[in-house]
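First, one chain by itself in structure tokens, the form predicted on its own.
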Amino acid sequence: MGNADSDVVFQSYGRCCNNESFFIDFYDRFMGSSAEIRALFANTNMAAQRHLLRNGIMQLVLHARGMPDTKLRALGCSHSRTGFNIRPEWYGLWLDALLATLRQYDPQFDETTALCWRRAIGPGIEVIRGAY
């Protein structure tokens, strides 16, 4: 992954993250992808969860731009089998929901942007998934 990918991702996220509907629509998609995932959020304060998502995506973007993985490792611990028990296979559904929502909200989103997102945040997702 090169700096060009992280630059594209940083700019793409900047075009989306100031719109609260982006995070609402993301969770609608993500929870719609699986009854098991929907059940995870049954008693969740979604306003607070959207704030956590905003920060989590930013941590993935910053990691892609060279920041240490300390926060991602902590996120991995909290999402591991001894934490929230977020199963490894659900991260693909998470990424699919994110890319679909970015496509909806980023007017400059195209297949190249999608590839940049995959290459840029894939290693960070693996840090989190690897803690399972």
Second form
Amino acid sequence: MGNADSDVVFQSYGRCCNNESFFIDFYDRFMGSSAEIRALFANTNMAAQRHLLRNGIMQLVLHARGMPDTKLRALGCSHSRTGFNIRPEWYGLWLDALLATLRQYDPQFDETTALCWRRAIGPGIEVIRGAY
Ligand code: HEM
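Cool, the form predicted on its own is there; where's the form predicted in complex with protoporphyrin IX containing FE (HEM)?
First the chain shown before, then all remaining chains and molecules of the complex.
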């Protein structure tokens, strides 16, 4: 299982995802990118949310490695207009915040790594975003 992109991404995430600070810095950055986004998390238990996101990103990585999109479709449902109402244009900010945080935490991160991340998880993000 796995292609060259998803192997790079799997290794890169492995160097980041066991560090709680990675997720703290991700959300600081993501919420810092828009007051509207910050407002969405005003009543969220962020310790729990960081844990959920750790798993959510892993779902994107596993989808890139050939896993079925069942879990991503469920996230699409919860993020859709009938759920958290996450507008499609916000996913670009989400991906920018993720890549900036990966660059900060993965000591082996370079432009190739960034490209591999974009190519590998782009289709999975579209599954979530497309359910809007
Ligand atoms: C909840 C993952 C994009 C806002 C969640 C949860 C996961 C998750 C795993 C908890 C499970 C659930 O409630 O369904 C992801 C992934 C994303 C993404 C993998 C990228 C494709 C976004 C974006 C926004 C957002 C772009 C906002 C602009 C929220 C909110 C919640 C949530 C508001 C609920 C928080 C609460 O319970 O108070 N997300 N998400 N997510 N997400 Fe996302």
